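Given as structure tokens, the chain that follows is alone and in the form predicted alone.
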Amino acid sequence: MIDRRPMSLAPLAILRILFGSVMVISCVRFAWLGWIGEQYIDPVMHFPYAGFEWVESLGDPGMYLLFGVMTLSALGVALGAWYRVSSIVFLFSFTYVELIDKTYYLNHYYFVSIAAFLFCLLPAHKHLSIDVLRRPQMKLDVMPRWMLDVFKLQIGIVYLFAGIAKINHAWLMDAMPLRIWLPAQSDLPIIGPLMTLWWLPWMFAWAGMLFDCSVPFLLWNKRTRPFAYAAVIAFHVVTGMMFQIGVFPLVMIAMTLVFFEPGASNVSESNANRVAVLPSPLKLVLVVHFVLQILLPWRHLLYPGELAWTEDGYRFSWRVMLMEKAGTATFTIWDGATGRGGIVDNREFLNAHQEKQMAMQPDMVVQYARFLREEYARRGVASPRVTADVWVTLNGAPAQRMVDPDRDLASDKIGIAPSTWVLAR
């Protein structure tokens, strides 16, 4: 049932602060390590996704002044400066480099551009900004609580199936991959010592999966809430401890707070009939958004063979961090006028994180054979047909051929048909 009652902007502006201001945090350590160029210059091709393949990098200098304009739009955000604006800006120069390359997805690259498509929907910026400043007659000190609901939904949506994803027999019977991640980080100071215990990674899986689960709810609940919110703060800083994940710990303890906000009776009578109002069509926006979210995580239903080996639904669900897979895939290409064929090094193409994704996700191989296809007809070859020769090793099991190595992959096409070019695990 959407809440109508009336409730103080504040918090949805502190909400806006500090999104904006992990963002511009994110974007500077982003550049700062080097990362635009290692992963957007340098490599010769890159990964699009299907139906965005004219989204292409801008080389140099123009993805340092993209992610220029990015910073300084998230820093609008975080100020609420010329608010529609650089929320505008920061949504589709941050998606618009995800969308680059797919080797690089994070879920919580995801939600950073859900994130700011849903701010530069509501009024964040009509309260404790410098567009307020600027133009005092704009300010309001009021806003339906549904409009903070609406980042407790979406909140509750990552967490709630992040839990479900992990309520199967690998992740809860096996402890795959835990088994294989805790062993790993037995050099952590203080708690390293203790990664090495037999039992550590079935209660970390029973923990991950009941803490997922359960987390929204209790976040919900004004009595649980301050734990909930302690047990989101212990269960991210750990395992930013232990995984290379980047900022996602510092967007997650943030935005959890939109939870914590003052009751309706903060709100005095006299503001009551000056509420932030959302012009309807945007209404239907956020209904479609929602329902697009809901369902979107389940369309692995509709895919033949197992999830985790064929990929086939597994972006955009919230499957945070459930399998250990790794590959190897050696490329041959063949001349169609003499049979003769030769081995491609792929390191004149990709760099090292390409390489490691490519090798274990099926559409990226057959990405990478239409890529050579289209390389080695420039270079003279003719009527080239590439085939690949794909080992790969999930959750520690022993290594299985992941395609035919006798078919031409650059003759199949990847979009949302199931791969058909994947051999059963």
The other form holds:
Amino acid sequence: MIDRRPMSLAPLAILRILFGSVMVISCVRFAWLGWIGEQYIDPVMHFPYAGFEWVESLGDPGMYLLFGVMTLSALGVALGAWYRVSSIVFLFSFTYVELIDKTYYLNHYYFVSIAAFLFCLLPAHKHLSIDVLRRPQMKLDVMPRWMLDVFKLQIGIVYLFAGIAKINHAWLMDAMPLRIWLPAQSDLPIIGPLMTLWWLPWMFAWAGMLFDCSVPFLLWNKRTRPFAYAAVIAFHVVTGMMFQIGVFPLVMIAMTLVFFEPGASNVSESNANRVAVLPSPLKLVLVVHFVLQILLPWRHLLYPGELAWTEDGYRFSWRVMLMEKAGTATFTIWDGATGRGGIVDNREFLNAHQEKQMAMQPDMVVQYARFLREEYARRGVASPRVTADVWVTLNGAPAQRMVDPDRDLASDKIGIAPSTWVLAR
Amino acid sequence: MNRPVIIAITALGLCLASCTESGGPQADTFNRTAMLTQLADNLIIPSYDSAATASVRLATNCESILADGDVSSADVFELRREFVDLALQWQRIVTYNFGPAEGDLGTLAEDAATFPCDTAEVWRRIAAGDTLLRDFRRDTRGLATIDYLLFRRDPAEIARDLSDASAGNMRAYLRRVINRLRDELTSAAVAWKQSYRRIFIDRSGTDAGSSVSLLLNELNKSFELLKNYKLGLPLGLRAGQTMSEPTKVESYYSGASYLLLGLHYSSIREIWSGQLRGGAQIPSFRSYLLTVVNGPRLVEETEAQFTRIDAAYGLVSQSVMSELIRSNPQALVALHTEMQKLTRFIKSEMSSLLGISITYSSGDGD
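Given the form predicted alone, state the structure of the form predicted in complex with its partner chain.
Now the full complex is given, and it begins with the chain already shown.
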């Protein structure tokens, strides 16, 4: 399984250049769209991950500086300049931003953090880099094959779990949520008119599932590789046109190039003695990482209730574009002394995106309730209780109440324990 | 895996799918461009025109009445009537708070219709002769300020105040507030006709920033404004309030609050249903919903809730709203409860079924 045969280090270096470049584009785009302010400075509150409450927005100008550092470090990764520092700074700055607010969680951000982590461990800067120009003696031409294989394995895990997650009744039999999403795309150029064909959602659902489940193997196999890569491009271009998924298609199209490696024959005898090595502790880190990667997507099986409703174990599992879920959440603050209840205007505290995400995700509903308790206690409400009437629609079905409207949600806690406050389970 | 296998599995999937499918194939496709065109031409632009016309009438009359320096009670009655007409027309455009309604000091709804009026600050500005109105103190201008200046006392007293030789500053302030409102409404009406109509119709997608997305978003904001601020705030139903605050109704001094509230509500319903006041039926969210999966069910539920709101509205006695809040608020609280129940239908469920993106940020899990 672990391929120790030597190969040129160039493909790893090229992958590093691709990754760093796409990250520079991604950072600049994020800033250009005004999202630093909109997502991380303007909001009154954020939704940190359990255990990461200490990760806070750095405000203005802190967030701009952080993005500046992130962009520079991504550039450092691309150029292979001061790579050890650059790659570690990029990993931590990027991940820090992602940890500030989970309403912005995206599987592709998670993938970026993982890829950045892998690049930190590997000697991807010892070829085609500024560092080699600075210190020619560090240059290496050869590495063991597995150093490239770790990326293939990681990408394979992403696709495979995304495919496995699609094997369910709603996706395959009801073609949900594609039956909602496709007709809404009828104004797309060229393919727009096709989007309203009644059978198209089923075709997309099955093709999507089969693509995700099989593409890691088709990419691995030399004979099918060109066709599989063509399919990767087609798949990501189409989904990129249809859905607002930002740079994700570009990231995947670039990173999947890793499967196109040269054969072993191009490694000459002369430099085969200078082979890249990874210290044993770091090898162990890699092994632990992949064990976790294979186990984490299954953790939802340990929780009671329906995953789509509780979302216990939903994130970090490559469940990509799987359901159409939306909610309306109305919070009431009850004065402990007078018993008087008052309704909260969510827009006072949340931006539209945060409100949309919060209103359908059980852990965020509780986090918001806890924030509101603090906020209104500060404003003079005596020992406030916080209840919420939350109506959530899943895949176009009539909305259901997600939580008990009489429950004091501010006394619930989020963490790894099951979301027991969820009614529809 | 080779191609024949993929085709075979896909075919099998299709076969299974068509056996289990409940709703039948989607027969119809909805023409969003046609919907936007009709909304612009038959609802939005005429509504802006009516509001602009009402504002021009008020402004012109105000100019001529104030010009001769001798204001009678009849003049005040005339101005009041025209003001209430404008406030009513306003309810029919308050929802279109995008495009031409976006100004450098905030949106039109913020600039023209923030309430209640800060009367102390208005008097301070009148005393100082400050008629600039170029700041973010929107509670010193717009409809609420005109409401205060025209209705704060008896018509005879208002007439006397406005005729007083020493009241030049007050006359100037009133004139300036009214003229500014006229300018804002007329330029928005003109912008809709000249340029924005085309933009509105062309953005026929469902992505964030598309006209359908904007309209749906603003429809919900408008409904929240109605429910939370025009009704909930004076009733004391907002979080942190310890009692009702009857003076915080819209147009407190004129006493037309409940009428305005009703018209605001019916204008929201008009946009949703496409059933125009004049009787004509145009495509809108209702007919759009009827063409999507599970849409007919949502239309039925939404209409049932509209009917319950109508009934609750009718049960409120037609007296002055602020007095009703003081004496007998139960029927108004019941109306608020029914309105609250409508939210999820027009907010999350409608946008979900129509597949409309509300924000630019990427959605859940990519």
